[in-house]
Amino acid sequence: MTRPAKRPFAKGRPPARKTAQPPAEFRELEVSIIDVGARGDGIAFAEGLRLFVPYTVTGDRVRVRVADGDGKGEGVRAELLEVIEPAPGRRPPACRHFGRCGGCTLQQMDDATYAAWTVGMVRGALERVGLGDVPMEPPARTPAAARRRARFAALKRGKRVWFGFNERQSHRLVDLEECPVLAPRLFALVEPLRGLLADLLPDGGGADVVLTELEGGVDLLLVGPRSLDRAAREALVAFEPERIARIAWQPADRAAPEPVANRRPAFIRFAGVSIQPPPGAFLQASAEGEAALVAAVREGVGQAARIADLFAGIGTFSVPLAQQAAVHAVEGDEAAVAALGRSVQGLRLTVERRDLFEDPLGVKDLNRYDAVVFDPPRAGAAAQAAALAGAKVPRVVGVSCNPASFARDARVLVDGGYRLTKVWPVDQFLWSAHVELVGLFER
């Protein structure tokens, strides 16, 4: 019999929001894990209800808390009190902050469970729009320790800055002691960042912080507080200079980061090619991942002579591509596409700016090119899969972070007369519920 570990007492952790409802009644239950769904929650059914259970493993049989009075949509949320029979994939956490951070949901299981969720979510996602006989190669495995990239949130109580990520599905910060999944060199400054951070922040006021692994040092960007006063943009110029070779403020989510702190160039490198970044660019959050991920696109687009790379960012399809190809890279952000373009020289390279949501590629654009590589946000590329149904383009390879948005978009390329030949299953958010994938649609 396992129990899971137990919450901290509520003393020095931040408040939580006091509301005027009536407290809750609960009622106690024992239940079987029959599967474990997309957002990495067991599934078990008990009185009539759906129960979602997290940190379970299929097969276990546990003892769950469900409050009274929930039953509506499509299931009701339990808590795991305790693991009464554990099933053969479950192991112990690697983190002892397991349970609390949101970041990481499924450390319970062994590798091969693990693994075979990972596949099992692609596989489901694909079967839900009528595609799931399609080949899929085995699982490209990120390493822990790899995290290469990461945005923490921070908080100042009185003298103490919570710094970490919140727990899951809430606001409360949970205070990072540990962290298997980052990469070394990010997890080193976490207590740095918290005295800085002391002095930087007012009693209450919290910020963000996104650190980028580069070459020639740590990228650093602050979001929030609204306002940096002098000492505090001193404070900034002078932290942690050895380690850290690019500091930026950016006052809001939306607004353009200021520059505070060039002490060396910053970069990356796609295909031995250097990109310095801007700011909190996107980068894909491991070199294990990319490096899996841009295999498997050179692999779908073959031998083409031409080939458009839409959403491109700043150039980690489009550089390695451009090894053998001429490729053409379509962006919508303004310094991604800004980076990108100054280290195109020498490359079969041609960069452009367009908002491929509002306004995507259209057929006769398309025909243009022997390949089509598209790697959209989240929420998927439906009016440029649109577009793509209805051009001749032989070969289309699919990019997502999102198996649900990806078989969305796989569907509509498929009923407009491609074939979805091959998928490669990439699990770059170690021990998340986040799944990575490649297709490879032909006409």
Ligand SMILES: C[S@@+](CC[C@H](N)C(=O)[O-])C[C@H]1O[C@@H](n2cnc3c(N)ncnc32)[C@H](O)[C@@H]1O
Second form
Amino acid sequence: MTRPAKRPFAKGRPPARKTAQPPAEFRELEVSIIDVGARGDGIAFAEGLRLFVPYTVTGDRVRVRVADGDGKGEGVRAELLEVIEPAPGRRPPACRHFGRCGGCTLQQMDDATYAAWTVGMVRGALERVGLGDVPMEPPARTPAAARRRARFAALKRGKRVWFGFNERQSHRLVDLEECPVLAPRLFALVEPLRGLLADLLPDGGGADVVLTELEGGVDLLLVGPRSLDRAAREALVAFEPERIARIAWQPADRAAPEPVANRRPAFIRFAGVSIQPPPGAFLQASAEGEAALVAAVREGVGQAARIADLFAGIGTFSVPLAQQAAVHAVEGDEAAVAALGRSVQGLRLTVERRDLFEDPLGVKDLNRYDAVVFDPPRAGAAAQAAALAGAKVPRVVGVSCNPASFARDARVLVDGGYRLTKVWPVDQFLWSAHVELVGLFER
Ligand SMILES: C[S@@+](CC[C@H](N)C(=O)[O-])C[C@H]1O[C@@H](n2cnc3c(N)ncnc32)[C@H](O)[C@@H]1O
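For the form predicted together with this ligand instead of the form predicted alone, what are the coordinates?
Now the full complex is given, and it begins with the chain already shown.
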């Protein structure tokens, strides 16, 4: 019998928010996990209810706690109390925070079970739109200690700063003591950041910190607090000059980042070409994930001589593809477009800023290309997929961080006459329920 790890910081945790609700009555049940769903929760049935049980493996026999009165909607969240009989695919988690930290939800699965779950998620999403029989590569998996970009939350209470990730489905912070998925150079900054934020934040104040490992050093973006006084700026300017190449501050999520310390160029190389990402710019979360996505995209576009790369970001695909073809990169974010535009010298690469939700490339424009790559945010690319469905582009390569929205867009393309001929699952967020994929459409 194994019990989930005890909560190591229960005593020193930041207080939970007060709610006006009366305390719930709980009851305990013994159930078997029959599947693990898209959010990474095990699924079980009991007393006519569908239960979602986090941190479980298909085949586990578990004891869970359910709040009385729950049971409406698609299912009930249950709390895992005890694993009575572990499934063969279960293994000990890699991190002491597992079971509380919202970063990882699948460390309880052994490698084979986890890989099968990843493939199952992608195939399941495609099956729901009638495209489940597509040939699929084995998932490309990012190793531990490889995450080169992460957003942390920090909160100061009294003199203490909690620094880490939120608990699952909660705003309560897990104070990180270890993180096996993070690149060690990022984790090494956690303790110094606690010290910095103890000086910077008022009692009760919070901020987010985005760290990105780049050539030249780490890029630090501080999101919040709303204002920085002179002492705070000086503390930032003096912070970790050896390890941190650049520091910027964003008073709020949608505000433009303001440079605070530019010590040396912070850049990334795509196919040997240097790009300086703007602070907070999108970047694939690991070098290994990026390499797997680029390899699949390259295979997908084949020998195409003219390629459009839609939702191009700072050029993860555009730049390598421009080694073999003339590429037109289209992206909505002004700073990303500017960063890519500064690096196109010597490449057959043009860059356009455009809102592809409001103003997707039309059929006439699309038909100029031998291949189109599209890599939208989680919501997918509904408007652009509709336009693509009416075009005659021979090869369309979809990249996605959301199998469900990918499947929806894939259905539109297939209804327009494309065949989905191959899919590459990419597991870039190790031990999380986040699965990415690349799909090739041909006509
Ligand atoms: C998943 S990222 C992919 C970026 C790039 N392909 C890469 O791999 O680094 C999605 C990109 O879509 C851009 N984006 C979001 N909404 C957009 C829109 N409405 N029009 C154009 N680009 C948009 C984001 O700025 C981001 O760069």
